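Coming up is one lone chain in structure tokens, specifically the form predicted alone.
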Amino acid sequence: MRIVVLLSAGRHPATGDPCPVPVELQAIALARRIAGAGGAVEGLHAGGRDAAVLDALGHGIDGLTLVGAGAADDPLGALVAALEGRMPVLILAGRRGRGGADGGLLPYRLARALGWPIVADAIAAEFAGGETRVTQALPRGGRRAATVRGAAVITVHPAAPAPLPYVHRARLAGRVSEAAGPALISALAPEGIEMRPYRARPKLIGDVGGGGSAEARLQAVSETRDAGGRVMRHPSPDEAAVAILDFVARFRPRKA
């Protein structure tokens, strides 16, 4: 039995350093349980020799395949090209990467390209008799059983069992193979798109309440509320210090 786990170039959310995505390491652990002693679990990454991807060799995969793809390229074509001719029984992926522009749609796009079904948010799975029985995580701690026959794509939920312990010797001895990817289309940064920092939007619906006149209730629904504060673009050190002190003073407890 052969299972492929999709790996991405993760980054630590605080420092930005290369770091494996925890839910992808959980996918490796789940794949090892499904494959059993005689099965093979391989990693697949569309990109170069990123430290975060190579560290996955120490968490239980038998080998890693790197398919050439640029940072701004759509990785779907590279993944499909790598899988052609040697399709695994199952493809596991994390619920979402942690590298920047990760939206969690790649496993769904890959399943559509291959014509396979997809089962989302798995926390446990077993394969027997050509069927994969999956336990899915639902909101508020709920669980649901799902069964899929034949090959399938499975995304793993963060509530799945913890990753396997890291073994540095396996990381150093891990088998890494590289393959040239197909001609890809840059789709992550199309021309004409302006990138701006996120800004919180005010709520459009206020607290209507049950009392008051019809005019007051209509005003409560239609009014927008300002969250307060002000935006300072490239302030001088003195201006920034005054603004910080004013902000802190607003929350300073008053003496009785």
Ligand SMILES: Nc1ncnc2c1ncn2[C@@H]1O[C@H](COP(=O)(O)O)[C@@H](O)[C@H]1O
Second form
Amino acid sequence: MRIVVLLSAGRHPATGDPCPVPVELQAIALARRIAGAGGAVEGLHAGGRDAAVLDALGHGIDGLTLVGAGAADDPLGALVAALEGRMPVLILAGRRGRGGADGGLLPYRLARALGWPIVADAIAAEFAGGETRVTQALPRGGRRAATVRGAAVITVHPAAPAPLPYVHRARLAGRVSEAAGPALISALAPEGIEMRPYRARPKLIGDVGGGGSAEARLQAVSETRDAGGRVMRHPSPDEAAVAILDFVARFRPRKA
Amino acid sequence: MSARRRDPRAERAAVVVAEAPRRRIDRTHRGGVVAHCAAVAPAAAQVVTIADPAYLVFAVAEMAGGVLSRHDRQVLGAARLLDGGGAAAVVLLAPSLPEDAGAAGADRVMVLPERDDPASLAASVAAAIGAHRPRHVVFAESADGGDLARRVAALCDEALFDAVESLSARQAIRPAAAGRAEWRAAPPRLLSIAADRIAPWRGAAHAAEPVDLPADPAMDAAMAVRLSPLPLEAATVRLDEAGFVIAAGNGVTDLAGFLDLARALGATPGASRVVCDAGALPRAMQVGASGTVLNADCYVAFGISGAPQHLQGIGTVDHVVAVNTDLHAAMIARADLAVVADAQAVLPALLALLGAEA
Ligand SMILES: Cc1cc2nc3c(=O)[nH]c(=O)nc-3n(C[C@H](O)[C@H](O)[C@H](O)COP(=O)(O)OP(=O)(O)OC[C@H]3O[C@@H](n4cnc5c(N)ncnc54)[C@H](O)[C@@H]3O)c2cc1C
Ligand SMILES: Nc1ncnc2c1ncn2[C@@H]1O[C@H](COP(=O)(O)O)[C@@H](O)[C@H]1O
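Form predicted in complex with the named molecule, following the form predicted alone:
Next comes the full complex, and the chain you just saw is listed first.
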């Protein structure tokens, strides 16, 4: 079985240095599990010889293909061209990139261009009997099974298994094939967009809105306790158990 | 000159807030601003109707559980920010008609077909966009909302300005480049908003008239995704992801019973450092500064004193229960429900109660 993992030119969030995107390395590890012993896992990147992408060679891919970006700095055309003729069984990608637009839109556009279904946020997947079965990670540790017919594009969630350990020898010996094409200038923002250093903005706390008096708004953000700090002194074990069970009832998972 | 002359008598009168039942004075608004004691008159229960909108703004709500979530309301709030000061109509696209759609700021409601398949849901939304040509479409950047937004963007072959953290009528801002940069642009057509960034609508209620969805597009069966929920295995949920955690400290001797209780409650088990140091429970279960910082909604602590290093791990937890024999333990002070009792007696009582419930 042949699986292609899409790799992007990641940047470290603190230093801005080239650094593989963790979730894409997890995608490689997941692809290795799906492909099994005899399978091949290949990396595909639209763009130049970026250190971040080359580092992925040390994390368990059998080879890396670099294709020049298509026109207008859009990696989509280049990726489709590189895949055409040699379609893999599955295409795995990160949930979001890290260092560029970080919008996570590319896998969806690729799936549409190929006419393939797409499943997001995978932590496990298998391909059998002409079907792709994916386990999706939902918020709060929830899980969901998603099944699609035939081959699929799958984006991988950070809750997926950890990346394979880095092997420097594999990084040095890794096979890289380059197809010519214009280089991708990924640091550029699209037209009409102004780029600035990131400024952290406060999140809304409580249910604040424009209306109400200043007093009501202050109350809305300062009152988060709902139980009013109820204290039970030396209750009988059964009383305590009933009170605790009442309190936690709405946080318990519902029985399926 | 005379206009600037002070009038002490008027100033004194202006700071008087109330005469009855006793005279109250508020000097914080020195000169001029008159404080009124009477509550601001509640906005007249008037419903705003936008009969002839200049353009449309779509707000796509997820409505998990059949009601508008906090995030869904924020999506409507964001859509109202883009309505050109009441010139445009906000159309809510939702899987069912919520009762409070008007209060949340919707002028129209388009009910999407009840479907599990995200691919066909995206096709319906894209068809509605094609038929009505809204100027903006706002999605929620949640797990399923973000997926839907990207599917629609790919179908419409348009850019998505995702995870917007700041929005006004003139500008939208989103993080990019690994969180080192931010992109600013005039509000684009397709945007998704991050949770808890944009305030929900608080103005007058809008009409929320139901309107029809355009005819369903033909669906390609090959693209369909079949979804089925899997049972939540609370014991295997990562501690930092878990929503409901119960933890044991040095005051718990029967740890096997504690783990049984976690299983019976459907909670993820945790522990204090003392318990993990002793090797009684694995290190991965440690809650606190040098263990895992929780993102849970609810935390139940059995026999934990509540050392600062432990409390740091539950800083954002809203609902805390503590069981401790010591009334003066810091954990008891932190708890919303504090039970001063022997954990060794409460644990079996809880297990017995859950056993009777099953
Ligand atoms: C650098 C550093 C980092 C640390 N990081 C962490 C961390 O990440 N997480 C962490 O948890 N700790 C951490 N600690 C340790 C922390 O300071 C405390 O020592 C630890 O949290 C205490 O654990 P405890 O409450 O279980 O035990 P104790 O302090 O022994 O408290 C036991 C509590 O149980 C109560 N009790 C006793 N018997 C019963 C009974 N029968 N029924 C009910 N209650 C009973 C007692 O009244 C007491 O309040 C750190 C310490 C340092 C110095
Ligand atoms: N230039 C690229 N070449 C190959 N794959 C890419 C490229 N850019 C993004 N991807 C893939 O698409 C995912 C989402 O990227 P993005 O849409 O940039 O957030 C990444 O995790 C990669 O798997």
